[in-house]
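A lone chain, given as structure tokens: the form predicted on its own.
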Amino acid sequence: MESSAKNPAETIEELRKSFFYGSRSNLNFKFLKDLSDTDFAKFLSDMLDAVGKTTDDGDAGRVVDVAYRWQVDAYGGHLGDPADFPHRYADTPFTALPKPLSECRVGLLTSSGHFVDGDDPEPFGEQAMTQKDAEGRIGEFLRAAPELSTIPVTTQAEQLRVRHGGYPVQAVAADHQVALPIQHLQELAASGEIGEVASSAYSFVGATSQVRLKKDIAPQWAEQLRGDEIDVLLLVPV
């Protein structure tokens, strides 16, 4: 393609990094950024094939496939040497639960950026900040304190709200089951599985400040869930 002062000619290397936090932002595909130019191109080339492929039979699941291959690809690039993650540990805390699970009250606590419409955690002071807005700041949010959003498990679908600057939040928006399964823990209590769903659910954007969340924050939210009496909490990462 002929380039131009207002459309310069594009490398593969500014072309497969623009999709993490870029001038094409588009969080489905943000980890492809550590692929080589080499597989990159790759990843290209068999994503054309797959949709030419499904022009002809309309079976589009070859096209998710190659999107989820590449991406998990990407990631374990973007993750490095295990070892070398700052957050491994060598042993994890285990805590017998001290009765059934059929008489436990159950509560919820996702890091999916999930509120109650009129109850916007308002980042960084500013006003009903948009997705994109958020994707834009994500720099900020990681070095920022993670503030919790309580939500009533009464609280009706068209109620919610959802803004994450570190994942697409298309899927959760349109079922907000996927990350906050309130309903799914309802139907749970309902048949006797559990005891019974604790009368709220918590949220909070899990891009954050990781030292400070464990340090400082959920030590803080931990008082806060015991004062709910809640005997076990399920944890649902974003």
The other form holds:
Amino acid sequence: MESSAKNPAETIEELRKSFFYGSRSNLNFKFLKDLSDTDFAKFLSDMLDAVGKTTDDGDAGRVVDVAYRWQVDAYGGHLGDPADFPHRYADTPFTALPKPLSECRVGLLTSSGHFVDGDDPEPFGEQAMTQKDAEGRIGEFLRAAPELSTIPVTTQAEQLRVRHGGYPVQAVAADHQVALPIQHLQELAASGEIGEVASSAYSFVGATSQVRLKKDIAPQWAEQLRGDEIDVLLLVPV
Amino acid sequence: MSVGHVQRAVELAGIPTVGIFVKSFGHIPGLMGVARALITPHPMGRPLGAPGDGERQLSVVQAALALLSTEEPTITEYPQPYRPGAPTAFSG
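May I ask for the structure of the form predicted together with the partner chain now, the form predicted on its own having been displayed?
What follows is the whole complex; the chain from before opens it.
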């Protein structure tokens, strides 16, 4: 470990914010930015307590649970106040299922940032952008219009790529079914629980311009999906 | 939020929809008025379950699809807690 003697003291606030696209960027814990210093101390205390107990019994689930509970509380507190939520709607569009699910053609769309190798959407014209680069350019993503990647359901797992600067992609990169459950839908089609799986799934980077998506892009994508003649759509935000 | 805009647009286009939202974003379906949502008690970035936990992932997909048969807007929580470190092999 480095000595801090030569470095100026880091404030608790600076420490918290360093996990949010800072020097210690960690998208699993970017919510720390929004905690008060007091709550950050409680979080650290909870985590250390959990790690201490896990040292003895190996139950890492309690460490995950501590991180999960603080994450849920932080997002709920940050965005959960209806008065502060910028994209509220007063109505709820609803279309009834037209026929039994066992006869339905099911579509899939996720905001995971998946694409097929060789069909990179190349955001901002950059070829082979890395995950780290995507995180570094998150501000640009949030201002740009989203692009929809088409993923034929025959795509092999090793041909899939995922890149998204807004969430921790590690779990999805290890197992694409975590957010892009093509195989699970195919299994349900084989067992007859659903009629069939649409020939293509879709993915986009959900960290994008909300205004452009809401006004122009989402209705365009809806028409595109109607063209696929799907009966129902499963959506997986990340 | 992004998927909420898309889900609404697709529903307005006459296609029934269901979304799977992690608990951290569990407030979004109600505020955005999406037709059907399944809330999973999973950490961000693991909407269907842990990597390699194909059993949980499939169960979540089935629970979500079951909501399509509802006759009115529905927001439902998936009942089982997250299972880290599932023993099954990664599916790819």
